[in-house]
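Quick heads-up: it's one chain on its own, the form predicted on its own, in structure tokens.
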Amino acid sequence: MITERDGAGGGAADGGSSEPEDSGGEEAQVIVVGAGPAGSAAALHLARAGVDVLLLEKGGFPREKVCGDGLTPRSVHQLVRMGIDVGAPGWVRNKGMRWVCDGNEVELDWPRLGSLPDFGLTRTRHDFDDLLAAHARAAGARLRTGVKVTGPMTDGAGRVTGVTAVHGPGGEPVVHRAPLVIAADGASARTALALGLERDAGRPVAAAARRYYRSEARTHDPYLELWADLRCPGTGRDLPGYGWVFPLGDGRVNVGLGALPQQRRSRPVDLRQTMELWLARTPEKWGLREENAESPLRSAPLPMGLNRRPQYRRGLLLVGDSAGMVSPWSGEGIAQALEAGELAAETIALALARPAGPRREYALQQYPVELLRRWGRYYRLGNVAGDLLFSRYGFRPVLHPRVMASPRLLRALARLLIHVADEPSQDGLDAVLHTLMRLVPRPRR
């Protein structure tokens, strides 16, 4: 599972604190609170832009986050857009996923397109926010840490004019003053639950655990491995997700799993358990043992299938984790938040160049409008498949024995969890996904 931790403060559920008589803090043209990699994205596409941007992060850099630190190529090529130099030290390349079922095994390499790169990366959350970050400071954006937002701040009609925060050793009051605020602050989304943007209860948060060790057997593994036929246990029923064992290049790898609820009112799988059956069952000689470990097992929610809607209000913006973008079908984040920076950032430039008042407001509508022409079938589609299938089975039946043997089916398989394909349509397999998601009714706003 893939996907991104940002992390800012919470606020009250009133709708936002009124405007202080002294703030003591900045002035920008947005804000933009939690700086993973949804937020940094967004903070350099706008500083390029031109745009005023005044970033704030509550923690540190560098920082430890929940996450597979793997990276498949929609996010290599977002990565391409910031500017990013993905040959350099610290990036490790990999040529595509491992599915493990049942005792089979296939190889995918990834999709060879026109749109994107051939090729997906690994690297530590540990230093990976603290790059993005500093690129988006390198660009022009103001980048404070050690700032926890408490809030967004409401004028008398009840649109953002900035947040409230706290920063320093001794937790000092401050307030940030802007017209527009990009919420990037993780699963918490205490922004947006403060302008009452409440999560759909309808749709699941799944959870994942992910675990450091040393194994020089997997570190250099050329393919992401993912197994599809771990058990809970107690139930010895099918986790409702999968397993994976990401190679780092360092000596380490990331073993982790993720997993939805099985019933919407059942008790959370237990992962510490579960991984622990599941590496009972790998090799001895991959050193996924108690003895290598090289960290805690850490867990963090997973919001997933756009969960929280609109994705815009009276001048707050949600990206990344804060609008629940994690894929329904794969459990990959950082894709999403970055490509959610960039168009948040692109909105709000186009938004700016025009004068303040009803034409502005209009451009920034444009923002969920545009997250539902370009993911809005794929996630609905992903969400049915969820609640019917991974949910209950897990990934076993769709990597059925025959599934495995076809590399055409395999291929669309492939395409369909990392959401790739050309458009216009570059192959067949192009085509018959493109035809499958305009059959999928648009969902609603």
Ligand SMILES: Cc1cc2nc3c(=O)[nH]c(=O)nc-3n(C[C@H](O)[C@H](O)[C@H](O)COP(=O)(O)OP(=O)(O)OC[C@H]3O[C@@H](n4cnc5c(N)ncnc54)[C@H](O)[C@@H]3O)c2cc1C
Second form
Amino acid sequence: MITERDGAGGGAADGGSSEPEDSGGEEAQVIVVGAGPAGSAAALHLARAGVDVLLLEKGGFPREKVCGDGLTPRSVHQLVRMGIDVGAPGWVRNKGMRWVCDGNEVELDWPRLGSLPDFGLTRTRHDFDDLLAAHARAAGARLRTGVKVTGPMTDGAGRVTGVTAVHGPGGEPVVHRAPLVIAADGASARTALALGLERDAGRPVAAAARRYYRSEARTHDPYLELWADLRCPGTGRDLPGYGWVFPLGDGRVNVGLGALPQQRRSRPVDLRQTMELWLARTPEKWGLREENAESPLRSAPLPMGLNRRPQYRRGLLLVGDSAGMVSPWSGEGIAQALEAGELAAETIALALARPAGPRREYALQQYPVELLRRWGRYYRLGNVAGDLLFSRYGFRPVLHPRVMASPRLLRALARLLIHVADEPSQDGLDAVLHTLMRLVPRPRR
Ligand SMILES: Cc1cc2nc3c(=O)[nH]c(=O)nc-3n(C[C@H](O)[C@H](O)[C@H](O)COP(=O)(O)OP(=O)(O)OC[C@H]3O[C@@H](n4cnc5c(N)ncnc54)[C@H](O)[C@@H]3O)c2cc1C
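Mind sharing the form predicted together with the named molecule? What's above is the form predicted on its own.
Every chain and every other molecule in the complex is listed next, the one we just looked at coming first.
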């Protein structure tokens, strides 16, 4: 519930460093920390709006990021808004999700909505992040790789004035100045933490792991496949999450699994063992065996449910995983990162059109307000579903044979899982989902 440290006042008390000596760094109107999907989207939209933006990334491109590489229509929508040609070579389209449970399987095509594309995509993060960062740069953002931000800088009032960083082979210190900073540094959320923005311990952080396999049998699957009946070795209980096999169209598949933290007194899930047990059940001809593995199994946290608030404070805006924006319904985080990046950019562009001072500050404070308006109820319901259902029983109850046999319920499930519905409603399902959301009490800021 409490997401900020008490006594959020001056910079030193909050962990932000006060003004150091000049180091020959750069100045900008906005600094974005991290060039993952959230940071590149924010930088691109800011640059397009004519804002001078400096995008700082600690790594270099191309680079690996542990992910399932699956993009739903929500992500595709955002990519199109960024001007990315999703028809170009390298993008692999999918029609929807295939859920597998207890020997039954069902295909859920992506909904046909007026407001979103009706297809999803896959692309490895190796390419994907590189492409997004290149687009941000082409739009006018100054991208600097190999620059590791060490913390926000603040003035005497605790307001952000830029960042401190290290760069180059010797890790030389550098100071970059800007009156506004966007923290897009992912699950570690170091920039937010340095300003005292703590994670809400009541919201889950799931764990997920993935590995690449060569699989001619599955690489051109037109669906994203998800398994709901994975057993955890040792306990014999259902995995509080799901497994996936996502086609990459180049002879490989991305195979992984994610798990919510289990209930009290349960041992943490051993993702490696659960994966071994699961893959041994998959048909031999799929090739999901050790000899076809193309990478080690790698894992990373999934911060969920809007777990860091407020998403704006004293010149710092949080986007993507740094604000725990991963969906508690599906574990998807890229669409949310891209969308929040755009919203943060739009908020800043509008704020900069006002004179510095209280009027600009008021405009910036609209960022968390708008986030809550768009997502608050959906995340609130998802957090409850996560606590009461998914973390205890996994996804098996949702895929009850009666649900799997009902096309209408399945269509509703698909829309709920990926948070899509036309507004105003175009059909009965949209209307039901909107009504359901309106019944959820509006979350507090
Ligand atoms: C196993 C796994 C599978 C997943 N599968 C999917 C999926 O299929 N579909 C989906 O939508 N989501 C998936 N997710 C979630 C998704 O990966 C994240 O939600 C998404 O990457 C968030 O984007 P981001 O830009 O906020 O953060 P990130 O992608 O983590 O990007 C943060 C960037 O900041 C940089 N950075 C960090 N610290 C600093 C610093 N101090 N200075 C400078 N730069 C810094 C990092 O190098 C990185 O480039 C998965 C996650 C996991 C762990």
